[in-house]
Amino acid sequence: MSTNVAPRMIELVHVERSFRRADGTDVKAVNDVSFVIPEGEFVCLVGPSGCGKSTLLQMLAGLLEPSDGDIVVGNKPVTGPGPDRGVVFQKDSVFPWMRVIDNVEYGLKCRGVPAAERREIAWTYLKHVGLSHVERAWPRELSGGMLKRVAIATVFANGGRVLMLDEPFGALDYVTRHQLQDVLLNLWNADGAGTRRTVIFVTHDVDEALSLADRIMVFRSGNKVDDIAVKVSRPRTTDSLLLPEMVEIKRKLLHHLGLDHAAGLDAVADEAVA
């Protein structure tokens, strides 16, 4: 009997990491964490400033070796970065000497693919979203969402099965932002069900979590609080965040973060049923 279940993709058996402070003494920044990830789900990780997440995402890249513990993507041990795993981080990382199209297609031509097939693919994910007048451009001409937007179709364009961002829209104003995660989710489909990429989001903001997650992890102090399942149907819009288990989820995430302004979600949640 068929369970559909998919495989899975992410495997983490009790990470720890650990840094030692100038004074000498240790501090833990990830505190045994477990947790499996199937194949094609899109997971925020969610938490405050310096509650483990972005070193937690750094660990699966494989530019970070955990203290102690298991790491494994597609059933390989992680013991480096790897052409399976692309990351998008908050800072820039376009090439500024290349030109766009040209830093689209660079990790195809480091995997030695032809050149005419590596300009398609890059040109192609330009296409996605919406840069291909500007595949010429260098990367000084453009935006910060622009930027943004290459560097997505980057990591697209490269292949990997797992994409890691790590908080790749903070910097950015409301409606850029809400833009890319537009953009963003519309690539992620584009694959098709069974055929999606495994997606870790990491994200402070508690609205963004909700509009793009399958599925929550909360973290504090270095330890995994929480994992909600986000089971609302997308696309999600302003309207979906007002429903009952929205409001319901969101409760929890800001009870989680010390954010507990229940008697102004009573209010959302009364006007959403209104």
The other form holds:
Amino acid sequence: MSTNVAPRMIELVHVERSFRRADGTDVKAVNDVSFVIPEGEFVCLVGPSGCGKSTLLQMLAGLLEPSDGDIVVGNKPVTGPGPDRGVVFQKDSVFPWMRVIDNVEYGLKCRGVPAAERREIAWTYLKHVGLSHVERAWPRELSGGMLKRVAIATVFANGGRVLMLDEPFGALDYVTRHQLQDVLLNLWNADGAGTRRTVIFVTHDVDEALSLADRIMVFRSGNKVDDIAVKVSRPRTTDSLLLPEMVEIKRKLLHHLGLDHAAGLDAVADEAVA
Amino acid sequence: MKLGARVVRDRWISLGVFIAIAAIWQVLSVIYTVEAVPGEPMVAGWQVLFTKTFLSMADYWAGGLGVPSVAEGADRSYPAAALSLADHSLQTIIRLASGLVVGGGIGLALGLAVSWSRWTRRLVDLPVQFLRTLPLLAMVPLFQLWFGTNIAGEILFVAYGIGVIVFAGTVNAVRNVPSIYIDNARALGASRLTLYRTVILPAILPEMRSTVLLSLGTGWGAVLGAEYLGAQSGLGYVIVYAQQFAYLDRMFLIALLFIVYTSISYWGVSKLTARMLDWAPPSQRL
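Having seen the form predicted alone, could you now give me the structure of the form predicted in complex with its partner chain?
Below is the whole assembly, all chains and molecules, this chain first.
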């Protein structure tokens, strides 16, 4: 990690978050998590549901306060939500009362960017995600996949240096999910090496993590249990997923998810070492 | 189109029911001939309502516009009756509209204040919840003693009746705004004021529409109550005056007029807000 030349973008130091259950007992959703993410890295957070990965993302977004520990993004401690960090939510977040183009412009408008300029920016990203033909449509006229495209265009247009996506494609069908993965990667790549945005992508889909990430962090019951670098070059295809090193990572991930049988690890000793 | 045909059929059914009710009333007026006082039947038939009763409205005409009033020695005339009804209706509608603007505005502002911050919630919530439980009609004599026959008192009474409903509706509607939209706006950099202007207000609109329609019903009732306070004009005044002489047909005529006005106001609010809800799915625009 210390050999990394890119500056630190995100730093978590002993971050904890507990919730009080209805019966009065405390549950630790996130337990003593620390990590550093350099600028421009594409990181996937993987883990079974309830492992704390979404809670972690909410805290990074500033929508939830940590019970303990520090979160620093771009050298500034996180105290609340801000346009330096864009979020694509799992549920549909596109405002139904604004036309598509107004949705994409929303963040820019909040920050007082002049009308002509923000329209230009919004238009550019809308074209990037392939939705220039529905610019004036109401969101109710769009499909689930198109709404996700609008949400992605919105956070990219807003210009945050960190993008966080919380299981964004979980509810979409196979084809749409893969199309949107491409849309996301293309937008991310379009910035060019050295100026790419930092992406944190929460997913429970192992293959999705393998085809997107530079680095995969695995969470289980609120703890970070593994941190794996994925060095396979881009663009990745279905064949990339069959490379021996990919298969090895996939085995590890499936093991962490408790799917030893699927990973063919029934008789193999626990070999996952961070 | 199938849907279109169904709408047309529904309209014919509504019209049929309407005519049936009118016919039953007419039959009732023939078979039930009891009179409250001599010459004043309990149930006045349509032939009476649209001639003698309507003409009697000329009694409430103050004169002017070249149409002499009964008090000036003229006979009851249809122009005087029509002008009289129009004038008193206008008085009532002005009171209702002013009350709607004042009460709706204050109710909305206080309702939004409940969710604005912890402090505004503490300041507003309990006192208004308390005010809300006061029975509206029991407040009539209170307002009468406080404001006398001043028009401000009548408007305030209507505003109060409408305001508490709009307040409750606003609090509820804000509570129902999906948190995803609020999170999204905050993450995109919206300030609290921007959040309320661009997210909360449009998001509560579909629910506020039914709240306003509900409060409008109360508003029409409240404006009548306010005019009982001793106003010297307005449809409520005509009813109070008619009650003193047991003019049942006049009261009934005004009640009919109320039905017409209430329907028109419902229709107007519906049309107006339907345009603002272009974005909403059809189920929220009904």
